[in-house]
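So this first bit is one chain, no partners, the form predicted alone, shown in structure tokens.
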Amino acid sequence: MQTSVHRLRRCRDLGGGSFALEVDGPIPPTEPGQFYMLRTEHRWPVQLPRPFSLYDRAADGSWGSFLVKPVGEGTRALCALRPGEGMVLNGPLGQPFPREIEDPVCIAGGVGLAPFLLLARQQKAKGRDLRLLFGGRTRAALSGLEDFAGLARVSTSTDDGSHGFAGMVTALLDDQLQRGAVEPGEVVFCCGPDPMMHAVAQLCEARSLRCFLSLETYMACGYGVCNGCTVAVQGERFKGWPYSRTCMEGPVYEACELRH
């Protein structure tokens, strides 16, 4: 973990109200699912930084980017930065998706796409195309879809049927299970809105899929001091503790580790 000021290179419009904020490096090696705490160098309008998965990174670390959708004062301030202005990064933080899983089925909803571009690049370097199911309300909500061209086998779903499968991404997963494109015993990596991840976890349990979730829990410090991002957990990994700090033991958890 390190804290440093980086200069914005560009703010790339991904459509659907989302942006890729590209900053100068050096960006340290970062695993898919790890995150950074971000704030502007000056005129930060809120008290605390905001957590974001690293979206993309140059192979030599000379630049990195973050997928941001401006919905509040902090995210709006980040997206209002101009090239050359400073952004403070603290990271990489947290635990990534398990490295030993060779061919996961990745499921993303909205800005939950963020952890999977790094993973797609890793898979491509191994000669394998990432399998990605990407869902949104409309075609416009599939922000960043074009960045996966040539890197992943992408299946999309939209609630209104405007692109790809007509229905929620959970229905798309169920359809692929029925057609044999996804088989029982495979491993799912998932990131997106909480209701979507809950539904994916339930479907995976019912259909004998192992499931890992990257939680989008609110965080204050990012490194385990404030205990503001705790979630109820179970399992040997937590040595009897009933709660876990998402920023330390997460944000990636196996679905069976989370108590509901």
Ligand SMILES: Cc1cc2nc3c(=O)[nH]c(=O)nc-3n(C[C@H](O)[C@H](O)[C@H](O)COP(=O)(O)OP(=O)(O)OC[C@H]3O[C@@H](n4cnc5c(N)ncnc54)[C@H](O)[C@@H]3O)c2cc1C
Second form
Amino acid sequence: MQTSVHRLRRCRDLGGGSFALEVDGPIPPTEPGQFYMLRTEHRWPVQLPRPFSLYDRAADGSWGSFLVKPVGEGTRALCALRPGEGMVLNGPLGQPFPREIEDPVCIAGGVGLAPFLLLARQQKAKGRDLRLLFGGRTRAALSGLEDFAGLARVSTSTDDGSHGFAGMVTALLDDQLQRGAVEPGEVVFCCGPDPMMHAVAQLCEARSLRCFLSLETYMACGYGVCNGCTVAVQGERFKGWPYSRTCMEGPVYEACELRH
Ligand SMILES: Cc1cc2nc3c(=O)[nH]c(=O)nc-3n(C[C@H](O)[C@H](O)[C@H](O)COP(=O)(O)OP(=O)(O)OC[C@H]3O[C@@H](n4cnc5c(N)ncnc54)[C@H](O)[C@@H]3O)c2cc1C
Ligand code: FES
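Return the structure block for the form predicted together with this ligand; the form predicted alone was the one displayed.
Full complex below, order starting with the chain above.
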């Protein structure tokens, strides 16, 4: 983990209210699912930095980008940066999606798309196309979809049927299971809003799929000091502790490790 100031190169409008903020390197090697705490160098309006997955990274680390949706003061300040202005990065932080899973079925909702572009690049380097199910309310909400062209086999779903499968992404997964495009025993990686992840985890349990979730828990420090990001857990990995810090042992957990 390191803290460093990076210049904004450009802010790319991805549609649907989200932006790809591209900063100068060096960006350290970062695994899909790891995150950075970000703030602007000047005029940061809130007390604490905010957590974001790394969205993209040049192979040589000479630039990196973050997919940011403005939802509050911090995210609005990041998206208001002008080219040449500074962004403070602290990372990479947290545990990535398990590296040993060769061909996961990835499921994303909204800005939960962010960790999967790095994974798609990793898979491409191994000669595989990432399988990605990407859901949103409307076509406009599928921000970043174009960035996966040529890198992944993407199936989309929209609640209003304006792009891809008509319905929620869980119904799309169910449909793929029924058609044999996804089979029991396969492994799902999921990132998105909590209700979506909960529904995906339930479906996976019912259909004998292993499921890993990347949580978007509130975080204060991002590196294990404040205990502000705990979730209730179970399982050997936690050595009897009933709670886990998302920023340290997460943000990626196997669904069966989480207690509700
Ligand atoms: C590991 C991790 C990775 C993330 N990656 C991304 C990413 O790639 N792109 C992205 O746009 N966002 C990502 N997020 C979410 C992002 O950190 C929050 O949107 C951001 O902290 C909001 O800050 P703010 O100051 O703009 O909003 P605030 O003023 O703090 O909050 C604005 C509104 O958003 C809600 N909110 C804020 N944070 C969260 C949260 N974590 N979960 C649910 N609701 C929240 C608040 O309740 C409030 O209603 C990630 C979060 C985590 C933990
Ligand atoms: S955010 Fe402070 S301990 Fe996790």
